[in-house]
Amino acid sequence: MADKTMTAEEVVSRLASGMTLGIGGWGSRRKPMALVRALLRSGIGDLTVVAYGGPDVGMLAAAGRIRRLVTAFVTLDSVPLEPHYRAARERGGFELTEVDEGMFQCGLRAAAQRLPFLPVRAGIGSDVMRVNPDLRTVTSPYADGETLVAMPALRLDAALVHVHRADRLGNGQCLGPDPYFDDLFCEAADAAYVSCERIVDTAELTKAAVPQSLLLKRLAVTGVVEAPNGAHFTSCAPEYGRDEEFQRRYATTPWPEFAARFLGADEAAYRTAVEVWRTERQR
């Protein structure tokens, strides 16, 4: 079985402009931010991004890398509407496909199962159908004859997710209270890249862990990146919470200024810039 470990830069070297890219996590929670930052340091753009959006979407939108966004929301959680996303949307920086959270999940599930769509009740009777005129309905072939939304599969060229532990083969473990839909992102993608807080031996993944925590299976994972604190400034509970102070700095700083100071040449430079800023705040 192959060793799938790689660097964030090697992951980005396998991506390309024009791809459909899924990004796991939820809002400002357990986002693969080290991988997103590596992507921002590249020249890759013209992306269709599929995400329950947070600062990943905000940064990519502010940097002009998104052509189309498929999402159910874009939030920083403690800041209800992601400000850089909002600014990019207001200036018409990308196309938007906005659907219900349950519809989004069904789209990922359909892609994971290699189905063209899945029927779902969500969306019926709402403006989702009006603002997404390409959506279609289907009628149940059974006695109920119910009309349902045919949510199309959200097929991905690549997916980026972040978990707590992974082995070198691509098995991933989530130790937090909510797995979100990171497994579906990986299964819906042609290639899935997983960053983790720590790479461990396979045997360690099963120690004192409930089976449900073994979220990602190696067959759905292409590459593994060890990225301690790789979700910063989003949360990665129980490892660490959201860095609210730094998130406020991000939310209130024009993107060019924020990127110039904090993006850096690599992840080590990013961490150094954050620590310098934190020291300045404490003076």
Contents of the next structure:
Amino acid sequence: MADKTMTAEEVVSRLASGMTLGIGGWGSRRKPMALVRALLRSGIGDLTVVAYGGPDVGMLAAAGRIRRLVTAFVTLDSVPLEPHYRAARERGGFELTEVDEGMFQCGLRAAAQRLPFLPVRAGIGSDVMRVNPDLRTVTSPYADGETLVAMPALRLDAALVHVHRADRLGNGQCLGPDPYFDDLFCEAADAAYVSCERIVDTAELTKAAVPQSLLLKRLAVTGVVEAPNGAHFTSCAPEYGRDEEFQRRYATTPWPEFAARFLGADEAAYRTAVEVWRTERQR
Amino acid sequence: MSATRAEYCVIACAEAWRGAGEVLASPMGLIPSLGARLARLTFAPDLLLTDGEALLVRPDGTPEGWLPYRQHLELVAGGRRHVMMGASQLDRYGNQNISCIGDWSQPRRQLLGVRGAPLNTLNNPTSYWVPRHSRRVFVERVDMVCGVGYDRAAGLGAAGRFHRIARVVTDLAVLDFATPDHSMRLVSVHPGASVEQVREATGFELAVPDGVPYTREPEAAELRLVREVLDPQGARTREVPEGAGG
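Could the form predicted in complex with its partner chain be shown next, to go alongside the form predicted on its own?
Below is the entire complex, every chain and molecule, led by the chain shown above.
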């Protein structure tokens, strides 16, 4: 069976400008930040990003890599409004497809099921219909005759997600309380890249955790990257919480300055830069 | 034992869940959270509460269920939930905006995004909490309709059949939509606030019945719960300071 382990750089080498990229997690929670950082170090841009947005979106927007964003919100959770996303949006830095959270989920489901759309009640009557003139409605063919939104499939060229454990084959395990929509992102994508806190033997996965924690099936996973602390500075409960102090630093530093200091040459350089910053703060 | 403005707000929020039965209370913000837990501990004992993350919890924090975001969205669609959301803008028919200020195509001020407001308003009872009652929030027309108001829901046919906006609670008053055309109506003002003050802080003409009562007094047991059990640190006063709006 194929060993799917690779580095973050190898993942990025398989991505290309112009792609539609789904990013898992939710707000500032369990975002595949190591993969996003690798993406930021590359020259890849012109992306359609599909995400329940957090700093992944903020950073990519600030760096000018997004052509179109598909989302229901962008937030840093403890910092309600994502400053870099806001700035980019207010200067008209990219196109936006703004849909409701439930519509977004339907779009991922439709893609995972190879359907052109799924019907959903959400959106009807709201300005989501006005700002998305391509959205169509569908009439129930049954006696109720209800008019529903035909939420189009959010098919992805690639998905990036971060989980707690994975084996080399691509079976991914979520040990946190909320899987978010990471399995759907993987199933909606032509290629799914999973970073994880630790790669373990397959047998190890169910030694200390219930089988229900096996969120990602290897048939939906293309590559596995071992990335300890790979969600930093977002949360990866229960292994670590959000790095609130560092997130505040991110939120209050002009993007070019933040990128110059913290993106570095690779993930090791990022970790070193964060350590140096922390030491400075503690002095 | 006289209640503070923040405590009247907690009581007014709690009342949103009176008679709700065995449904999920989804409060957003501190005062609605205190209200939901107060309701659960007193007159709405069948309410379900979340820890704000992926668990359903009893008031003491004991988990009694799992509700990750994906299931939460399903539950919304199923309707067995009463949410109390925030609103950056709200109009007389209850259209709500949390997405952006100004023209959506290039907003003056980007806010959160529509989040789940369209799903909420068409599927489960929805209330709103506005900690600063002002003309900036209560506007003639919202810039982006996220939560659907009564005027829009009226034209939706079958898709609007679950639409209900129960109440709006602010730092000054309680409002609802119990008028013939479902435009916003003043239900009560919190002691210390006046009808005139509410009118002044509202950017559209409000339905004001004769003899608007004061928001009800909390019972001694309710006040004790708020002060000693639910919010002993007094965080509520930071959200609604004493003398708010006055």
